[in-house]
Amino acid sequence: MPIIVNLDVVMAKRKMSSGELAEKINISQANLSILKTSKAKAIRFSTLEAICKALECQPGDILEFRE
C-alpha cells in the first residue's frame, strides 16, 4: 500500500503509550493498533484531526505516500 502510516514514530517522539492515546483520542486500543500498523483501509477526518491535536502534530507527520 502506498500510504505509509507513521504513528508509531510521532508517538514515540511525544512518549505517548497506545492506551494513553486510544483513551484521549476515545477509541479502543485494539482501532488504534490497526492504525498504527496500516491495516485500516480509511480513516475518519475526525479521528485524524484528534490524534493530531493529542500529538500536537499535522496529518503530514502520521501519513505519507509512498510509490
Contents of the next structure:
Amino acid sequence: MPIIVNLDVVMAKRKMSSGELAEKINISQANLSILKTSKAKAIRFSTLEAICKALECQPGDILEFRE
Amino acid sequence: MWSGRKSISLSKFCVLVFAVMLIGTVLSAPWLIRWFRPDLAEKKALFLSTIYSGSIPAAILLYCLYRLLHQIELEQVFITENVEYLRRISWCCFAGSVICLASIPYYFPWCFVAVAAAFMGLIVRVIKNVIAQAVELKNESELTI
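What would the structure be for the form predicted together with the partner chain, rather than the form predicted alone?
The next block holds the full complex; its first chain is the one shown before.
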C-alpha cells in the first residue's frame, strides 16, 4: 500500500513506548502493532485524533503517501 | 427451549440422515430400479450408471455441508474456508445436474432432477458470493483501528 505509517518515527521523537501510547489512546497493544506495521486497512478519525493528541503532532507526521 | 445450537444439531442430523439414505440407495440400487420401474429392466445398467456416478457429487456435497455446519457450530461463519465449502457444494449440484442431463435420452424425467439440481447450485453460488463479500468486509473491519 502506498500509504506509509510513520508512527514509529514520531513515537521515537517523543520518546514514547508502545504500551504508553496504547494506554493513552485507549487501544490494545495488538491493534497498535497492526497500525505500526502498516497492516491496518483503515484508521478511524477518532483514533487518528487521539494519536495526534497524545503525540502532539499532525496527521501528516504519521501518515505519508509514497508511490 | 429451542436455540440456534439445537437448530445446527438438527441440520447436522438431517445431513447424516441423507448420508445414510445415499448409502442405502447406492447399496440397494439394483433392487430399487427393479421395484421402481419393472418395465425398464433392460435399461438397468443405464440407471445404475446414473445413480453411481451421481452418488459421488452427492457424497462430496453432504461432506461439505457437514463440515460447513461444524464450522458454524464453532461460531466461525465468515471465514474463507466456508466460502470454499459453499463453492464445492455449488459445483457438486452442477455436476449432479450434468449427470442427470446426460441421462435424459434414456429416461426423460431425469430432466426435472437436472433442472432442480442446477437451480440449487445457482442459489448456493449466490449465497457463496454473499458470504465471500461478508468475509472481505469482516477482515476489513477487523483491520480498521
